[in-house]
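A single chain, nothing else alongside it, follows as structure tokens in the form predicted alone.
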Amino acid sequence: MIQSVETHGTLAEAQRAMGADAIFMAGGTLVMRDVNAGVSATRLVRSTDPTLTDIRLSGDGVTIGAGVTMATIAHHRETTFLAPVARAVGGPQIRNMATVGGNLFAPHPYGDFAVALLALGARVNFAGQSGAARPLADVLRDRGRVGLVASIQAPRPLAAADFAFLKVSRIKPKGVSVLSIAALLPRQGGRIRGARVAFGAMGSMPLQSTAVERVLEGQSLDTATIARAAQIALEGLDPPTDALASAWYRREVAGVHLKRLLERMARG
């Protein structure tokens, strides 16, 4: 049972205040659900550090504070490439609360925004940690033991047609994902260079599809290449069964929806 709420002026102070009895709260869409369910923690820790809500250009990408909301992403001029993804997260009330950092820890079948960031090759900065940011793929595999997320570094696609996101849900347009797919397919001379593809709700966390990436790399995004990618879409994925869909159903439709996404990207 929560007995106290602590507010700290900096993220570093909040990091020092954390312990086994504490939960960090940003937007609260996940934490308050757990609190209402009777989570064992006794303290809520939060921070008013302004860097948490900062968005700034950095090199060839954009650095997004962990406390930036989906609503902000959807309307900010530096994150227009991520706006369609943000708008696919819940309804207006959820988007006004849900944060970029919190989405990295959203359990299956949530975490659509993390799927897009994984496809982009995003990196994560943590509070109180110096040195290079960690690849998001590593953070997702170890997210039960990482510290407080300070910001996310997201590369910006060189062309709008190089990046695409697709969400499949039973309730349109804002339902929980049956599955989601994001792809970054930069092209040079008509050939794909540096393919990245990620799936959501096809495992216990967002998963990068190295099998699909191998098929696409160095190829033109033509009918034959798209068909080959769709055929091996399931390789490396382990879709679960839940109230939204069975593992069998997810396996049946994954290739279909990947094909549709790639065809959309091929049309530009």
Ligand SMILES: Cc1cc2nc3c(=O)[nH]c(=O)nc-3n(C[C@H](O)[C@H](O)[C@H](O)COP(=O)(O)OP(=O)(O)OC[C@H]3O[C@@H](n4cnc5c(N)ncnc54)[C@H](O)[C@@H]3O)c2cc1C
Given for the second form:
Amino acid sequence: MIQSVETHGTLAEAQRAMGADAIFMAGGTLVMRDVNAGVSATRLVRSTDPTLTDIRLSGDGVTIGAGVTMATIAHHRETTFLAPVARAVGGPQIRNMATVGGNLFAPHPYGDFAVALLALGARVNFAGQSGAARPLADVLRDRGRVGLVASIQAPRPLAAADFAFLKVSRIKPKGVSVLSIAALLPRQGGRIRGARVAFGAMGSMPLQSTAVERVLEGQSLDTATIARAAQIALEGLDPPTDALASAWYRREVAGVHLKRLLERMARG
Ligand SMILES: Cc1cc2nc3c(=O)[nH]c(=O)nc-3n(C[C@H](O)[C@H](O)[C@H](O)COP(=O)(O)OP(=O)(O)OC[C@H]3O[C@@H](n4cnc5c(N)ncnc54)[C@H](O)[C@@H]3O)c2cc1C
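Target state, the form predicted together with this ligand; input state, the form predicted alone:
The complete assembly is shown below, putting the previous chain first.
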């Protein structure tokens, strides 16, 4: 049972205050649910570090503080390419609280924003970190063992049509994911260079699809390429069964929705 709530002025202090008896809370949309259900931790740790809510341009990318909310992403001029993704997370009340950092740790079937960041090849900065930012794919694999996330660096697509996100849910507009897909397909002379594709709710965490990326790389986004990508969509994915959909259903529809997303990107 939680016995104290500690608020620290810097994320580094919050990091030092963490321990086996503590939970870090950002927007609290998931943490407070767990607290109400009863958790073994006795301390809630928060941080009011102002850098957590920064959004700033860095080179050809954008650095987003871990405490930036989905509502801010949806309206900020530097993150317009991510606005449709942020708007797909929960309803307005959830978006006002839900943070980008919290989304990286949200269990299945949550983590829609993390799917988009994975497709973008985002990198993660941690509190008190001195070295280079870590690739998000590594951080997702190590989720239980990483420290506090300070910010996320994401490249900005050169053209709006290079990046797309699709979420399938049973309840519209604010249901959770049956599955989600994000793709970054930069094109040079009509050919895809640097394909990145990620799936959500098709495994225990957001998954990058290197099989689909291989099919798309160097190709033009024509009917034959899209058909080949859709055919191989399931490779490397391991969808679970839950209250929203069975693993069988997720397998049946993954290729169909990938095809729709790629067709939308082909139209520009
Ligand atoms: C009704 C409802 C609907 C929802 N709908 C969606 C949806 O459609 N799509 C979706 O993706 N999610 C959804 N969620 C889940 C959740 O709201 C989001 O994933 C949100 O982004 C989590 O962020 P948070 O700040 O609220 O996290 P918190 O609840 O504060 O924390 C969640 C986890 O992340 C950890 N954490 C938070 N910040 C950091 C940090 N900086 N560094 C390290 N660890 C950190 C916490 O310790 C905790 O383990 C929904 C939740 C609810 C209750």
